[in-house]
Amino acid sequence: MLDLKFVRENPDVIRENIRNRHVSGDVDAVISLYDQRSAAIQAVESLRNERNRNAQAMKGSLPQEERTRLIEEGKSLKEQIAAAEATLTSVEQELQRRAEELPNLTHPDTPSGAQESDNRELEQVGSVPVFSFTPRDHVAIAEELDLVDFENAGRVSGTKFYYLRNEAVYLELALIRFAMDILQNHGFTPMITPDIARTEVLQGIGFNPRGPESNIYNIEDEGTSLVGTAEITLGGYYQNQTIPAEELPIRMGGLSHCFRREAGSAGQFSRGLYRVHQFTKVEMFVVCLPEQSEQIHRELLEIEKEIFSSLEIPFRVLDICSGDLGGPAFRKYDLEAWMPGRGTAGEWGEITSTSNCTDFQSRRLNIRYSGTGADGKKERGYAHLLNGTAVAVSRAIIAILENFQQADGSVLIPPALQGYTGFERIPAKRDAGKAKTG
């Protein structure tokens, strides 16, 4: 949520960020709820100071007939200060419900445009790989090698969910280690997070759980949804609690489940693992001062970079356009791998994302820091907050089978990646016993 006393004072800059991320928003609406709302308080207030005078009169012994006054004049206020509460009460809900359809505002870097074509290529890494034969898609590769099963997993759990099998079991563990390794590396705390969340945090962080357009599973009279990533429960690992300054920055490096509808979704480019309602991904969590957040955003691409690079996977760099940022994001950047099996010759396809939310995120979820300042007094606000993606284990399994498949069948396993799987390659087809259905 932004700042509302910013939007109050500087309604042109709001309008002009919600047509250049083409949404919708009435700052108008807003600046209005807003002033009703001082007013609403104001109001409120002095009937309660008239109250607490009122009281206070009260105190010692009084004359039967004044005290009588005095508690008909109490009563009345009482009645008073129920009504201007229940009109605060009601102008507040519309105001924070209009308030939260603003996004963040943007980077003066960001590239405009609504259209993911407006995304600024910043660089390539790596090269493209030439094939001697036809290449596969990972979904003919992994059925062939026995490395993922989507048919019994739709009658298990449904469709879009899979078990992985055999190698890939080892791949995906291994994945985990790797990233998680390099995050220590660079100062991280390892995490592993709780899959479910409560609403307040969802919401603190972006998401709307309840919403019909929803990405996200709610459990059952409970109040909770799992996550659709671990950005929510490491976002929300700070909720309500004031930092002091100088043990900024905090950098949390985190293991999750991720659990996403997708209703809707289908076609060639959600194949296969693409867009699976489960994955597991290991996330890059930081609260930073804002002075830092700028900085650290460049080191979470670094970092993705690196974790890319090692794996020697191909890949380009976007910075993502004021159109498609959505509502928390101050700037993004996604990570795009060579996915040579997509589309009929090979396509881009997203790996990897990371956002600097700025104080978007901490304002809701009351995530602040105090410090002192270069005069010495008191400082404090709102903590910025940065999330990245370092892998995201079913897209990154994608990019490898696909990348390092073989003439012969076999894929390799990416050297840097071979002392955590304990193997170089996936052999090509042997005869291990598949359980076939149908």
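I have the form predicted together with the RNA already, so could you send the form predicted alone?
If you are looking for partners or other molecules, they are not here, because only the chain is given.
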């Protein structure tokens, strides 16, 4: 959520930001409610002061008539305070609702636009592979090598679920450990997070857990949901806490399952493992001081690049345009891997993203810092929060299967992973056609 005082004082800046992001939000309503809240707070405080004066006047010896008058006045003030507090609560709730519709501010260097074509390509890393044969997509490879079972998963759990089998199991575990080791080398605390979070935590991070447009699975009558990313539970870890400034930045690397409804996702690029309802992800999350966040955002991007460069997967880096930013993001970078099996000649497909959310989430979650500045004065404010995908395992598997496929039907394992998998190649299966029931 934005600083409402800043919104009140800079309405034109907020309106322009909303236009650039191609979203909706009623700035005038927020300002009106902000002023109503200020007036309601003053009304409540004034009535409480009157009640205090009334209580003081009741002390000591008083004529019965005067005491009776003060008692009646006290009763009336109690009723007025209750009504004023109810008005304040109602205004605050509506202000919160309206304010949450406003997106974060946007980094001045973010490209303007609303289409994928408006994203700015910053660089390409690695060489797109050239095959002596027609490359297949990951679905055909996985099914032939008995690595993924979509059919039985659909029967057991529904569409967009899958079983990993055989070498794919070790490939997933290898990718998790590989990513975690890199994060630990960069000072991240490794964590395995809950797969469930309370509604207020999801809302604080910026996810909408209700309504037809929600991408979240709700747990009925529990006030909780399955998480779509460990960003939610890592962000909630410091909810309602004030962190000493000298302890920042705090870097966390969280492993979780991720559950997403992916409602409306269809098309050839969504098939197989690319858009699924459940997958495993290692997430980076950082809590830091405001002056640290831009540099740390670049560091998160460099870690993502390190991971996929080490895996020898060709990728490109995109600076995401204003209209494609999520509401909490001040700036966002994506990595897209080359996926030879997409389309007729290969396409880029998203594998990671990293966002600087500044103090947008911390205001909702009430995550603050406190310390002493260089001038010796006490400093206190909202921390900045950042997130980034270290590895979304299902998409990393796609990139490995498609980029490392061989003419004989086998798939090589990237050298950096071989010590984790314990094998160098997934061999062509002589029994690939047998039933996948055992």
